[in-house]
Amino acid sequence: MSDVSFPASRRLDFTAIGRLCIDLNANEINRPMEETMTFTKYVGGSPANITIGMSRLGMKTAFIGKIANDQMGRFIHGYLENNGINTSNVVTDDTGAVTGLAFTEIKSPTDCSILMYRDHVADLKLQPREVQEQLIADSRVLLISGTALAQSPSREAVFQALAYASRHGAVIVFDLDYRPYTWTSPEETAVYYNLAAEKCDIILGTREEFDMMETFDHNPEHSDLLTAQKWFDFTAKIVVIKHGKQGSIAYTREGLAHRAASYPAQVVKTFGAGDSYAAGFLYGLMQGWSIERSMGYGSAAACIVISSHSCSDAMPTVEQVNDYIERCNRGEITVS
């Protein structure tokens, strides 16, 4: 058993609020962006697709967010609709905002990258006033990811999110979602993110994303245990450092460090690894199994969208990741 403890008997399991935008996925792999020529859309965004993974997973989801008034907001409305996610707090931006947009390179399994546009995006448009306190009290979960907060008013409205999850007693989970070409500078961004992280019961990031975190802090040898310390004199009950290939680290209050096996996967691209694991760590955490099972379920989750060539598509059910189990432990299932 985890050491959170998460609300009973709620009309929903879970809320996002965030970053909801449009994955252009290169068609033509192994190859640089240069020579890409085809894209296949999907929707994207962290918090999208942890919430579309909690749905799919079997979770009675929502997600608090703004589309763009425009043919790409109407399609992400319609993917969260069809995949079973309250939509009743995403709101239509007014102003001329537009949908942000990520295109993906897919040079090798090992060496990807996105190029972002984000410039007058509607998803940072989101008002405080327009947050649904009702929506988080509803919710037994509340995750919230750092892009959220680059920019006001989004950031404000991450924010009062919080106060509502807090009144409410939702457990809040931030997951750290640290994309640099959104912020000003790296000090606004150490300072919001520490404000952040003191409110979250669960926070999930890899090691660069804590290095960044704690750029007013000492701790020069980045010690994981030091920096989830530092959160445990907060709410904090559960710090995940994620640490690629090597894996991931729980740490709980009582200085337990807990670690568990991985899987084989034959890898196309290596993101959408991050959002899947969080999607399977944090359902087997409201199933009320151990730290260590619902690490391996995340695991599981993750490979199964690594090998694939979407995020949000991927994102598999609990039958796929049992079966994925399954097949690795018969050992049907190997490195490529």
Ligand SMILES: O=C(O)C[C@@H](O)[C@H](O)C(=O)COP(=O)(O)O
Contents of the next structure:
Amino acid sequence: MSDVSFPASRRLDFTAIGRLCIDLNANEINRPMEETMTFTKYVGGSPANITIGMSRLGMKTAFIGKIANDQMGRFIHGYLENNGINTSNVVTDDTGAVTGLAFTEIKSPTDCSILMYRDHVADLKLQPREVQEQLIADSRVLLISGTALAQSPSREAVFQALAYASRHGAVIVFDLDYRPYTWTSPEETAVYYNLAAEKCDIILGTREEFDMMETFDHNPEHSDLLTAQKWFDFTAKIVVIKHGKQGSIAYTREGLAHRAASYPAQVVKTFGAGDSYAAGFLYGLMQGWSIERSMGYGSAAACIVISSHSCSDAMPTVEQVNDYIERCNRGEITVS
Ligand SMILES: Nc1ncnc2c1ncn2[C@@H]1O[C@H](COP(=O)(O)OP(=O)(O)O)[C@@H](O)[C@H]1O
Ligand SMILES: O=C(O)C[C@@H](O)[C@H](O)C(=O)COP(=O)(O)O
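The form predicted together with this ligand is what I need now, so please give it after the form predicted on its own.
Entire complex below, previous chain first.
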């Protein structure tokens, strides 16, 4: 059992707030963007990917966000609906804002990058008054994503959602999801990330993301333990620090450290690892599994996504994750 106690039964298991975007993933892989001519369109945006992941794992999910009033916005809306995600709080923009685009460059399985087009995007225009309190009251978990803090009014919408979640006892998860190009300065980013993290029960991020949050702190050796301890003075119960292929470490308020190695994978591209890890990990915790088992589940889900072309569309089902773990245990999957 983990240290987090999820509210028993609610209409929804999991609700996320943040961006709904489009990923355009290079079809001609193992080459730079300059030489890439065609792309495949998928729903994207880290919190959208995590919600799709939770839904594929059988959780009852909802999304709070804003989409553009255009073909891309309607594509996203339809995809969420087809994946069983409650869209009653997905609002359509009426100001002419556009859908955020992420073009992915896959130079090699270890050298991937993302070119984001995020000027005048609809997702950052979500208003605090558009966030439905009842939807959050009906959810066992609320996940926030750091990029939604980058600008007003989305920033205030996230803080309003946090207030509703605290009021109604939903477990709050913060996926740091730091995208530097969305922000004006690391200082501004650190201030808002820290204010949000104070209110969260579970914090998930990479070492680099926590380094950004520690802009005003003293952690010269980038100690994961020091990083985690800071948040146990507030409301955090679990802090997970991800280290790519090296695996992940989770600290709990009780002072325990849990480590997970990564599983072998035939990697196509690295992005999407964190989103699928988050879905698998949170699914495990919500089943009442131990932190180690949940981390292992997240790690296996991550391998399935990084071995695929997309992030959202490749999110695995329970059967697929179980099968992947069994195949790894039988030694049938080797590192590419
Ligand atoms: N090359 C890889 N091989 C196997 N598993 C990986 C690899 N890269 C990431 N993972 C898994 O995905 C998890 C999250 O990846 P990470 O790269 O740290 O997050 P993010 O995608 O948010 O930057 C890791 O803890 C690990 O389990
Ligand atoms: O988050 C985005 O806007 C882009 C994602 O859809 C993208 O595919 C990605 O970068 C996934 O992020 P990760 O899981 O942190 O690697």
